[in-house]
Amino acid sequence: MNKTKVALVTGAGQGIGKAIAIRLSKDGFAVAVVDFNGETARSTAAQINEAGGQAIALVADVSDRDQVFAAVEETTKTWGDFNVIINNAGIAPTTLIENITPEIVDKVFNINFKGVIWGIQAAVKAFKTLGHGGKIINASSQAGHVGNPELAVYSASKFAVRGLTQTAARDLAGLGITVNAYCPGIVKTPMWDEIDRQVSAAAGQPVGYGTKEFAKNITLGRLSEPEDVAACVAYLAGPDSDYMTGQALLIDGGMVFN
């Protein structure tokens, strides 16, 4: 009998993170649903538990190192094991080059970049304590492969995650830990709605304009559903990707070709 594997997903209260948590539960993982919004975290966990899965909801702000470590420790204590962390939480404010402030740079990097570092560190600590390897999966973006207009700080943070993923893969391979990233394109989530609102407003256009402009670049001609991204993450979290590390998989409908 295989022991249930344990995964933790940050930013799992809504959007891509929620879809990842639900998909991993379907794949047989016990899932810690982590979000800074306790209400949405509890809602996702309840949905998983009602469907017959195993989930707990934990509140953590990923920019706070201690909170990330506490969430991983709580997860390990709950199920007696820890196998996969998905550092998914992120924010994407529109940042026109002339208007970038120190505050917005700090906020985006504290969550999108430092949050991933703390997740990696907390996972490594847990894997070492448990005496086995594991999988670390980070959220980058197609904007981490190609700079996106009006998203300078977000794009920079996602490029940084891609670099961090490569270095961590090299540094942690000896511990039996793989480190990969996934790079979504335009996904129908509350976060994208907000980007569309800001980009459309900046262009003096009605809501939906930004989405239409960005969508022109999608080869498959449709926006992504969160489940499309979750399927890619499920592959990275499962045994089929055991021989892959240091990669940043584009799951963007063909916006960026490498």
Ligand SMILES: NC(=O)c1ccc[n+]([C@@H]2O[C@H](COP(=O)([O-])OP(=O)(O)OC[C@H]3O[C@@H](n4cnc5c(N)ncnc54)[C@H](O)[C@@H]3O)[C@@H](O)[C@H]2O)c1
Second form
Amino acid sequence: MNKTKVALVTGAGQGIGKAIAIRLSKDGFAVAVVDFNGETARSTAAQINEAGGQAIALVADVSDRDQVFAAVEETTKTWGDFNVIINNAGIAPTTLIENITPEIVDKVFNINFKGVIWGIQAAVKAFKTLGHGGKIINASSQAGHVGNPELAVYSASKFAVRGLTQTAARDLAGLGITVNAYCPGIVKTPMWDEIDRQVSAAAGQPVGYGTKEFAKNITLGRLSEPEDVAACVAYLAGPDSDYMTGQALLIDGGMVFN
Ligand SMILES: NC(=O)c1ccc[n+]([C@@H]2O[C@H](COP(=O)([O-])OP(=O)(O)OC[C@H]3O[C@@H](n4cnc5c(N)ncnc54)[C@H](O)[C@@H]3O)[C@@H](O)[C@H]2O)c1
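Just the form predicted alone so far, so send over the form predicted together with the ligand.
Up next: the whole complex, starting with the chain shown before.
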């Protein structure tokens, strides 16, 4: 008998995380939609349930270790299993080198890096309790492969996620756990809409101008839809990637070539 697999996605109230949650539901997963914004988390979960999938909404701040463990435990209790965690939540403030403060370093690393560690630990605990392996999937970025201008702290946090992914892959393989990361390019999310507004306004151009300018640097000539990234994550969450671990897959339309 094919048992429904259970996945948890953080930052799934909007953007890439929402697209991942919806895609994994279409692929047959029961999905825990986790966000610190309860309203958007409930909206994503409702959309999945209305389409005939299985979803619950949970509120958690990924920078809080106890809240992440509680979300994984609640998910496991709801469906009696736990198979995949997507540590997706992240923030991307611009930080000019000379203006970086201790507070902004702490804020970005507490969410983008420590949040991933807590997610990994909570998932490992659940997999061990359930007596099987699982898949851990972390959000890095093309900015985790190449330092991006004006994004020193963000880029560093995404490089850190890539390092963590490699070490966790080696440390956890014996438990039947794979650990991989996905590295998007420029994705049309609420976060990007705001950047487009700012870039366009600064150039005295209408909304959409910034997007066109950025798209020129992408080999495939267009920005990424959240669904492009969700397709990559669906591969990492499914059985076709069983022989892959420790990788950070670029899904950026050809911005970075390794
Ligand atoms: N948009 C891009 O161009 C892009 C490119 C590369 C990588 N990424 C990465 O992909 C991930 C998702 O990005 P996005 O564009 O969808 O962002 P977004 O800002 O549109 O959505 C992020 C979601 O995460 C939630 N979130 C933020 N901090 C949280 C916290 N501490 N705890 C719980 N939830 C929290 C927000 O409420 C929001 O729903 C991030 O890790 C980001 O760094 C995005």
